[in-house]
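As a starting point, one isolated chain is supplied in structure tokens, in the form predicted on its own.
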Amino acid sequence: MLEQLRERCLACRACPLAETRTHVVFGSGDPGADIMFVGEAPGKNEDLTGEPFVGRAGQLLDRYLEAVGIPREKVYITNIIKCRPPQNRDPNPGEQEACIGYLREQFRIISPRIVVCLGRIAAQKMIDPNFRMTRQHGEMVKKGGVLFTATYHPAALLRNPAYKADTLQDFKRIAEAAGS
């Protein structure tokens, strides 16, 4: 089912980002994962490779996962939108709406126990439109039997290292909730 969804997504032309992308960045990881990480949109390196979180931000994400004993190959990683916005700008509401169906289907197929939103945009889309990262990061919210939480996007940590310690604590809570 996930492969059929990927094929549909690869052919998507629902928004103007289809015209500027190099690759669709569908998602990767364990299709039976207990933990699903959701970012906002692919960046330059992701657009070039077609894989999520492979640039500097992805390397930082890998270090956090390793620090708390969660193997990357045991999680599923994707984004709200599947094509890179020009100049890595925030995805606009129309782009998010054009892609949200793919994310909903990924969620349904993978059926994770925990969803970790990486960054404000993912948290506002998946947890609460009024989500405030500086106040609510690390909080666990149960929705439909699934735990949702959010932490700082690794790209934001590269720009503002002051949030790295808070993010490590968030990852420790995620690992604890996952039983890792």
Ligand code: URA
Contents of the next structure:
Amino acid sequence: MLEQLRERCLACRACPLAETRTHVVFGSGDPGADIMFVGEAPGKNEDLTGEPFVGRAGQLLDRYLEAVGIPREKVYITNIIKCRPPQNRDPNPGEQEACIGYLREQFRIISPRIVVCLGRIAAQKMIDPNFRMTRQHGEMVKKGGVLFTATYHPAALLRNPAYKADTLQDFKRIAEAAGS
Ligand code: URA
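Can you now output the form predicted in complex with the ligand? The one shown was the form predicted on its own.
Following is the full complex, with the preceding chain placed first.
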């Protein structure tokens, strides 16, 4: 089912980002994952390869996963929108609306126990439209039997290393929740 959805997504022309993308970045990982990570949008390296979180931000994400003993191949990783916005600008509301159906379907098929939003854009879309990262990162919210949480986007950590210690604590809580 996930394969059929991927094929539909790869052919998507629902918004103008279809004109400028190199590859659709559908998502990757274990379709039976307990944890689903949701970022914002593909960057340059992701657009070139078709894989999520493979650039510098992705390498930092890998380090956090490793630090808390979560194998990357055991989770599923995707984004709110599947095509790169030019110059990596924030995805606009129209692009998010055109794309969010794919994420909803991925969520339904994968049926994770824990959803981890990476960054404000994903947290505001999936947890709370008024989500404030500095105040609410690491909080676990249960909705329909699924735990939702958010932490700093790894690209934000590259700009702002001061948030790294909090992020490590958030990842430890995620690993604990996944192990229990
Ligand atoms: N940033 C994101 O939000 N997603 C990616 O896939 C890469 C960088």
